Amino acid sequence: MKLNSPLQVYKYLPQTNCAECGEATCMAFASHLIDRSKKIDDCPPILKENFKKKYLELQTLLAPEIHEITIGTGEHAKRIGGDDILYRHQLTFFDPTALAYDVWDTMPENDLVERVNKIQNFRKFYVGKFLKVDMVAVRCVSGDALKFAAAVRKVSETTKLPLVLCSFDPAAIKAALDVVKDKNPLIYAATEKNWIEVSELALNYKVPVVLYSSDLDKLKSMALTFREMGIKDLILDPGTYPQGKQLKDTFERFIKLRRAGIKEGQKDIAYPIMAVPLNAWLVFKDAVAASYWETVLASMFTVRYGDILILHSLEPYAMLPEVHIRDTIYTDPRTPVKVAPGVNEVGSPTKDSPVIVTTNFALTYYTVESDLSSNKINCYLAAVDTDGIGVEAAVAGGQLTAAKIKDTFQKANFEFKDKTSHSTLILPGLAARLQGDVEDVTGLRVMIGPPDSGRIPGWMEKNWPPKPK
């Protein structure tokens, strides 16, 4: 029985409300166990001997339906799998899809290093955070085990990102593992032909391994065999075909695997799934077409249900959609994305600079901040705590009020008489109806800015500094 509610979890806890876990009550701690923001071991009393049985039961009952696997080591280690649901509106998706971009062992060393650096240095700032990629997949193209190992060594010396060692030749995989055995790489892949040798490598080196077959019965048979051998960290690759009926069949295999693992409780195949959108390059010879279809495949299998993708194109028009759709799918749909409330400086404000109000909905805040900073408008920007709701909805719903605006400045110790020469506040145009209330509650002069932050520069030219009353 899977535990899905805090009340179910609460029955297994000490129920002492000791607050040693950092929460006021055991029920509050139980809710954090459900959303995985805390771990069972955060509760000291349940670790005691008299609670050992309940501790073990709780571990089993809270374990995700899809086995969770860690690839790599240290701060860059990447967890994949760990899903309990088929659709994110049911709860949320955990462990975002890992994006692994390839290099290959026939590349000149300088080109290899340059490409690895391009992969590991990729960053896209979006809604208050940097979107990055996760892994480097090293492909054995030469057919030479020593050459492959040398390439893997160079990649390992260049980056701390987790590695995927890609070869169907067990000798090549072994040579590479000898180089990076302490880095917990993922080996790709065991097949119907090489599974005996690859299983021995996975056992001896204690590393996660991908099982490949487009026949789901054979894939399940391999998974069961590896599991009986004591190899638990498995990833399933049911084949990725880029076009036509084969693409449809690929999509259906992904659906069948995930439904079997979650809805049907088939633990033999309840493992993370790998997609290889890179295969588009085997079909489409034109680089633009190949890159386009690779991105299409990456988008499809981020949504359904790829836990790790191997990709090739490093062009911005390919990478940006891939990281953005992943961020969208793995953002908790129940919780608005928000920033910390407070008063922040944009640029280098002086006493004559404006003070502008917005909400703490991250997309609103960073849009306003970007429009201000890109137009070199030095100002103070106040993010009012509206529970992550945008301006218009927050005004309508009562989350953005005169009292909350005043409270934001008080908590930030922002004194208008000390910080400004004008004691003036600028409200967004969509909050115009709050003008009178804000003036009454704060005692400040309130001006109404444009409804769109992109129009602030033009508004400033006409209205700032404010004219004396």
Partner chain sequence: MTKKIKLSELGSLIGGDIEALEGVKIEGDVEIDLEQAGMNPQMAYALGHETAQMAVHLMNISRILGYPVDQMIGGPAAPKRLNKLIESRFSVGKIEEWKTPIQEVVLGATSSDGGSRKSTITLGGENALPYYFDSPMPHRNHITMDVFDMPINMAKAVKSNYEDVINSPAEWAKKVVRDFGADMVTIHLISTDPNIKDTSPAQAAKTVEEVLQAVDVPIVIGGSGNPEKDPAVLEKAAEVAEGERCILASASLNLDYARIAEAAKKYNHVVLSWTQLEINAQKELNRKLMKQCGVARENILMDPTTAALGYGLDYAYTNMERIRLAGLSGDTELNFPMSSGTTNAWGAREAWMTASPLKEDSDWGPREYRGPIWEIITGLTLSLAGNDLFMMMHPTAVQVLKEITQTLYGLKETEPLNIDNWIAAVV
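Between two forms, the rigid core is the largest collection of C-alphas that superpose within 1.5 Å. Source: prediction; values computed, not measured. Numbering follows the first chain given and starts at 1. First, how it differs from the form predicted together with its partner chain.
For the relative rotation of rigid parts between the two forms, the listed residue sitting on a hinge is Thr335 (options: Pro316, Thr335, Glu228, Lys48). Comparing the two forms between the two forms, the rotation angle of the smaller rigid part against the larger comes to 22°.
Alright, leaving the form predicted on its own aside, put up the form predicted together with its partner chain.
Nothing else is written out below except the one chain.
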């Protein structure tokens, strides 16, 4: 964005401090526009006619450096691009890299449906949510437009995930577009050879389109040409070579494009970038080797500026790291991920159920919670407010203390005498050193659990219920 201080933004706001936006002052609202936690439309007065000019100016000035593009429709629609920075500590990255997994039109129908289901059903629980993948890329391998269109139809009947229609043959793309034109698919790709026909399709069907060339001059020329024709939703594929010097050059192209777009404000190429880690399969025939190398390429281009990836391996050892590295890079570094402190019920606890203490760091809390609930352990789980810090660091840093633990139960009106038959609480193994303090401060019996909450079930078998004193 072109503005970088709240003061600059403030000049465009109504400056009445009416607080309708939920902020006390226009200045406070301005700082939220800068850090992108609020949108201009959250200020009702500026939407009025008399502010129209300022509104429009502000909208242009606040637009992200990298053009934002939506692929697909409805709840599964995916936004990519939208970035303003080169390094995550400078703010945060927006619009997580879209992961598109491939199917192809020469697959038998049953296999095709099964593969699509595998893609759309993939999930990995992580800090209170499921990590999932985003799109299906349909490749035209047959060279037959009708066959391609039929495969695309089958895929679109099977999933609501956005589609990427992959063919260098404009006739094939057109046949597929006729089938899914209402679903805002991404078309891949316009090249030096076919761009005239593909641009015609992008215009007629109003769909986002990928431009492909590993020559950055050509890529820029195409981008300029398409833009001139009024096609704005462009994605750049600068070619993903899987090995050797060619891979080194590929990495360089990604850095160059993004630096030009963000640091130098070169609007002409400030579009989302696509990488094709699938190309690892062009050189590795062994499935494990290919999956590994594909995951390496996917991770590298998630860290360095890939906005959408085309992938092939559905092996869990490829998909798990892929969704995790994406989450790693796109987690907002400004806010530790935490849960609300308090005492929660897991399952349906009774008076004989254990009371377990953990911290309110989301990763810690959800790990423990899922270990308990998936093992059907009914209990009370207390999330102590450690400012979103995990157990060991919170003990070391003084956010997990006996006083804090006591406070958590008090604030929740949790009376051990009424709620339990045992007046006992269980501390994490990594907080063992708090045992004495907690006993003194709360007057309860304190047991020390294992270091890893995954071992609580085994530990319970031996240690629960506690032996009467």
